[in-house]
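The form predicted alone is given below as one chain in structure tokens.
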Amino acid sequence: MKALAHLNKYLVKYKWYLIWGAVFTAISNLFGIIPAQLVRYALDLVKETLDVYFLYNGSGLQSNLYDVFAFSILLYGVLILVMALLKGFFLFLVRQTLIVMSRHIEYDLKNEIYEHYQTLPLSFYRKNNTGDLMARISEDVSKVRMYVGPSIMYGLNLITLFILVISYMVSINARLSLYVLLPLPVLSIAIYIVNNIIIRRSEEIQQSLSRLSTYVQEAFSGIRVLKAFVREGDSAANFTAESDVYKAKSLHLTRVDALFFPLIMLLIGLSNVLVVYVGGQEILAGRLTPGNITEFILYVNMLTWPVMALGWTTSQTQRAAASQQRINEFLSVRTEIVSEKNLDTEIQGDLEFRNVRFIYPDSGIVALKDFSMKVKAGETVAILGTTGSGKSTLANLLTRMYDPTSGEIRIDGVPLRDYKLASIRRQMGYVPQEVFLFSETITNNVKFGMPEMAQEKVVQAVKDADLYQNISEFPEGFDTRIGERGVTLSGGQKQRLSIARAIARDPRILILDDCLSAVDTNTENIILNNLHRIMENRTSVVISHRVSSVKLADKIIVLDEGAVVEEGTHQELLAANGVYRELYEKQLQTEEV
């Protein structure tokens, strides 16, 4: 229970659908155990009147008795109907409150958990995989929501009904309610052993879910090359496999939950077998009538569901344990990406790396050693490297979804972590080397950092990365949906469309990872023309393992397994024979070839 404590702040927040639902449970319980007592009455009234009527035995009042017994026997009935129907109504009105209240605590946490994703840092995902986050944000919260519902609504029932029922019986009879209750610390014991099985086998199934989310989430993903490479039949059987073992998981949590079923029956026919006997004994003793033994078998049938209940209800209490400790885990992450002072200022966009050096934290692997780079408010840097060398991470450190493992950035002068985070994001534009565009229009993909830009803005943006051509050929223009439901645009207008909501933005830093790998040569010359216009009076950062990409730049980086080997122009590197002169005529070769 110690991992359901994260939901009680829930429960003070909706305290007064808790309140409402307790006081409606114990009203439709007392309903439920009044036609018990009108039943012993009756019954007590049909022994008591039948001496009377043979009595009379051919007399006229025999007629008067038979008209009053009916009419008494009607009465009771009606009054039981009554009952039933109130405490019909009264069971409604716990659904709408307890059950209304899970719904509430589900979308409450729901949202806390989404949220709390949004501000955890790359790292996290690069150690978790989608399909666990996706299982814990719906399969996990589904758990929890029926401990927070139906769980809490049996319990409140299963606790009102046995402080009724167990007050009117001793009331009644101590002797004979001690007996009938006998069997209930064996069924205590029964479901404690039986409990501590489906903890486990609860913890496994959710494990065992996870994995097959993912796998399922990765197979989707990736199905261009599962089709190109025809691996459809490995796939399927790989599933297979996986949901075997989630099957004989659920299976052997199944078994466990068998038991509860005959297990309560059992013990409650012996309540039964107790009643009759004992009851009979307190009959011919003079101590009870017949009627008290009616009553008796109606209160033990009664409590009949609830223990059955206390089974289920205990059992869905340990799987949302289960599930809680599963969330809880991702909750009790805490982002080290924090700022330190907050501030939230217009930058000029002055960039410093003061020997920076970087170790991805999840593998090990030293990124940047000792990098340092002085950019002033306005001036285009290029970052030229193989694959490998370090180029990526500087987008990362720079868009602070890392910080440095030693070293500083500053921008304008301030320390990259004074700055409040959504402020420095707000005027940076970043195109990263893997496009990712959402299943919207072209417009609000466009629009996605800056939502209320004017179309204006928009259609330039489209212009300058030279893709409006593209899209006029389309049928339905800029409110073409892209993505899974819509036209699947190729990876050169992927990347320019990406380039576009970039610079829509008109950010102080823009940054480019390698953006114009998908295009030719002449579409990289027609943005490279338009991007330099727009790079006037903005600090640009171009990351690229293309020279034809940065030798247009103010200042050029040469960076070789995280360390920079050149610095200069493009005129300066050519002159000095170095890397640079070396890749740039290799890749003029294969640019004239």
Ligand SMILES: Nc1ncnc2c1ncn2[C@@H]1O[C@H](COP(=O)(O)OP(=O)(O)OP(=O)(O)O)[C@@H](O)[C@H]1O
Second form
Amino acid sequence: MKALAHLNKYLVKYKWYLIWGAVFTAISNLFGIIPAQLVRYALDLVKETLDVYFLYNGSGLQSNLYDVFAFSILLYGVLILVMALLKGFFLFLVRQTLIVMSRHIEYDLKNEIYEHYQTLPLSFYRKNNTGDLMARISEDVSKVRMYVGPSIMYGLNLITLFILVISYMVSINARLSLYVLLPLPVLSIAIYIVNNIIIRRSEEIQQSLSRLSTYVQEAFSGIRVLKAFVREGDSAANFTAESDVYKAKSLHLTRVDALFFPLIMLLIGLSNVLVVYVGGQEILAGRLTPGNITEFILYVNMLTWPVMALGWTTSQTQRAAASQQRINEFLSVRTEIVSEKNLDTEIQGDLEFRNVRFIYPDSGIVALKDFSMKVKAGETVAILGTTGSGKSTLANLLTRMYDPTSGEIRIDGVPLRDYKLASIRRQMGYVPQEVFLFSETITNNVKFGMPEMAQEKVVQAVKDADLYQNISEFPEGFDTRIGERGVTLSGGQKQRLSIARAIARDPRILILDDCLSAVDTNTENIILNNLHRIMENRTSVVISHRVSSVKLADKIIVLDEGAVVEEGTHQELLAANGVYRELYEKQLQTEEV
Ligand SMILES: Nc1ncnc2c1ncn2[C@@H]1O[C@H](COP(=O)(O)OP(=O)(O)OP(=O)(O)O)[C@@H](O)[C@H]1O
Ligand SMILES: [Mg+2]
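Switch over from the form predicted alone to the form predicted in complex with the named molecule, please.
Zooming out: every chain and molecule, the one shown earlier first.
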């Protein structure tokens, strides 16, 4: 339950909703109790009047008496109706305060979690899968809302109603009150147990359903492979098997569900029987009137719902605590990628790696061993290397997705750690190896988070990335929506759009991670020449495993298994007769073929 303390700050923030909610709950309950008393008066009136009425049998006064009597009954009826309306009105206000509060808290909590997610480093996202991250922000938050909304509402209702009703009942007749209230705790506990069973089984059903839909989704997205390998029969059989599990679980739940209401009815009925039986004895003893009994029956029925809600509330609150606990675990994760000095300066683009070593924390793989390089502002450095040699790792370190295990990266002679994270990243243009585009228009993908960017700039960036021709052929041009993750574009078009996005923001340092792999050498040349022009006075880091992409660079570094094996210009490396020359000749041959 301690986990829920996290929400107290929100309860304080929305205290007025809570306070008014409590006041309205009390008032609405008051208007619920008064009718019960009116019913007692009415019934007692009927009984007394009837006695008098028969006394005047045959006399003219009798019809006068009847009129007075009928009028009083009508008056009671109208009063009861008015009370019910008032109660309804205040119940409306209760929901308008307490449930509205829970929606506000839900909104705040979602934002808190999402904002926190944004601060967390890549390593966090490697450790936790998307499903978990989504579950925290949707399902868990919904469960927590059940606590701050309905649970608090029913809780307040129970407290105010109990204070009002029970003190009143006891003041009328303590013995009857005791008997009437006896079955209620049993009811509450029964609901608690049954509700827990229902929740557990519903969750099992939910899991079974999500397995089923994952299965179906995979079958549909893999339909081509499925058909090609003639696995339709298997697929259908597997589906049936999963469906059977789902059906069995659903029937299992229905059984408890079916027990639920009869059980409640039984316990309420028991209370009513007790009222009539014990109440009857009290009437015989002259301590109560029939009106009192009716009043008590109304009270018992008034208490049933809050008492049931108590059981429900308890189990919901436990769920909420478990959910909040999971949320708190995520919220307590702090990013290690922070800056103490928070330097927010404009950089020139001098780059230096000093004996950088990097081990991936989760896999323990040594991706970089003692890597050093120096690049002056305005230079283009190319990193060439085979698969898994640590090239993308370099880009990850430079954009500070991770910090080096040892060694240091400096920009303009200042340690990278000293720059304000957002400021330094803003001055870099990064084209990741795996293109990721958003399901937006082409223009918005290029502008990406800079809506104020001029359209000419967008067009220029697209031209530099050699994509202009393609876009002008699209019927909607720059306003073409590119579908989820850019599915409507070809591989090479996506890469070029990703490049346009990076260069449009005029970065001081441009990092291209193998981003020309899906374009032909001709396009590659055009783009590289354009880059040469626009990256004048700025630093570029071009990562590739193709010699064709790197030969224009001022400096080429050949990487293998996380260490530098050769370094120099294209000419120097050719002359050195080493790995580079070997690669060059091999790739030249392939190209000629
Ligand atoms: N997120 C990660 N967690 C753990 N290990 C990783 C991670 N990313 C990469 N590695 C490992 O680090 C090593 C270097 O990977 P890196 O991605 O830097 O290679 P690369 O040179 O970019 O290769 P490619 O040309 O295929 O893109 C590899 O052995 C890889 O298995
Ligand atoms: Mg890579």
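Positions refer to the first chain, counted from 1. Throughout, rigid core stands for the largest set of C-alpha atoms superposing within 1.5 Å between the two forms. Being a predicted model, the structure only gives us computed values, none of them experimental.
**Student:** With both forms fitted on the core, check whether the Cα of Gly233 differs by 2 Å or more between the two forms.
**Tutor:** Yes, shifts by 2 Å or more.
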